[in-house]
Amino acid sequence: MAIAFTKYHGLGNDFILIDNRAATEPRLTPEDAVQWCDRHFGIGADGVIFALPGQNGTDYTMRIFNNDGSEPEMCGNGIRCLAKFIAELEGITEPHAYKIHTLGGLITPKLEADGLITVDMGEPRLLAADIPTTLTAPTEKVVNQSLEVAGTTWQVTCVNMGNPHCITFVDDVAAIPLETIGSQFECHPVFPKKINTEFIQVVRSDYLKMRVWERGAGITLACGTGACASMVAGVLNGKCGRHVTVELPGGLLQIEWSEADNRLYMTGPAEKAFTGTR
């Protein structure tokens, strides 16, 4: 039976969205998702997102399969796309907030009057046990720790934003051979559940440049949770303030780490590309 889908992207980080409100389990298997995401033999995407019924008082549940069939806890760009997709399904055009259940916890995206989406990403988790990583003791933070990858010692900071991130500050993000070292970070034995990896260039205290290797997806044009994690790492290392613009290959995200409630707020776009059936 053909399944309807809508293709969205958040700054070039692209997803296939499926209306899954009639069932509590995804309509596709992880193996199906791999085929759908194939850019030569399928639709092409970084992942497939399912809009499922809510749980525990939430409006909806988000499930996502990466293009390798793995399932991440959460996706920042993906949840902005999901919010736009749900609003279209419901016929909502005014500012509106949704409570979304994810494997990484409760996330609240809000459609703004200007068409952007602001997402309450929750509080960052910083202990080694939360990442998880064996870089230091489970109850310690991983800030500016040494990690050897590809014959080079990198200084890394780790943050969990519903999914795990390893952040390294560099002089020039364009010079990083991400194609060759990204997977070596992702699969490093100090990260038992693998890791998303961000390389950050500090342009100013309120402006960061970022390139990312996403766990299960590889190089992507943007990563919302990664942008949040990178800003947190910048604050922890004294490299940036709590209101920053993050420049990704696909565009700009605005990130705030509120001192009032310790929560991260991410604002950015989500755009519909096309609809179809498969």
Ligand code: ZDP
Second form
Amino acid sequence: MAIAFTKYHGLGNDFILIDNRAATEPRLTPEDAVQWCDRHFGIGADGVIFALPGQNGTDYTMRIFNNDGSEPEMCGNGIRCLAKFIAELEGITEPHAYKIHTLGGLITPKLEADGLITVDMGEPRLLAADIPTTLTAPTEKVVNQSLEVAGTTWQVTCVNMGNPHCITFVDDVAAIPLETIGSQFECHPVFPKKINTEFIQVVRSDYLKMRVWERGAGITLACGTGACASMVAGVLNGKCGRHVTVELPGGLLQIEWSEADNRLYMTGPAEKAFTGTR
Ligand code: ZDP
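Could you give the coordinates for the form predicted in complex with the ligand, as opposed to the form predicted alone above?
Entire complex below, previous chain first.
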């Protein structure tokens, strides 16, 4: 039977959204997701996102498959897309906040009057055991640690935003050979759950330029959890403040790390591209 879908993107990080409100398990298998995400033989996307019934008192549950069929815990750009998708399903046009259960914990996206979405992304986790990584002792943070990848020693900082991230500050993001080194970071043995990898150029203390290699998806135009993780890494290394604009290949995200509650707030767009059935 054909399944209806809607394509959305957040700054060019694109997803196939599926109305999964009638069942507690995703309507597609990971293998289906790989085929649907194929840009030549399928619909084309960085991942598939399912809007499932809520649990533990939440409005909805979000599950996501990467375009390689793996399942990440969280997805920052994706949850902005999910918020717009469910508002459309429910016919809601007013500003509205949703409580979303994810494998990375409770996340709260809020549709704003101007059409943007602000997401309460929760608190970052910093201990090596929580990343997870074996780069240092389990109860220590991984800040400015040496990591050997592709014959070069990189200074990395690791942050978990529901999903794992490894951040490296560089002088010029354009000069980084992401196509060749990205997967070597992703699959490095010090990261037992693999890793999302961000390269950050500090333009000003309130403006970062980022390029990303995503676990399970490769180079993408934007990564919301990655933008949050990168600004946390910037603060830990004394390179930026707690209110920053992050410039990604697909556009800009505003990120705030609140001193009052230790939570990250990410603001950015999500746009519908088209609907279809497959
Ligand atoms: O952690 C992972 O495996 C990522 N590929 C998940 C997707 C992250 C995302 N790009 C984001 O915006 O946070 C969707």
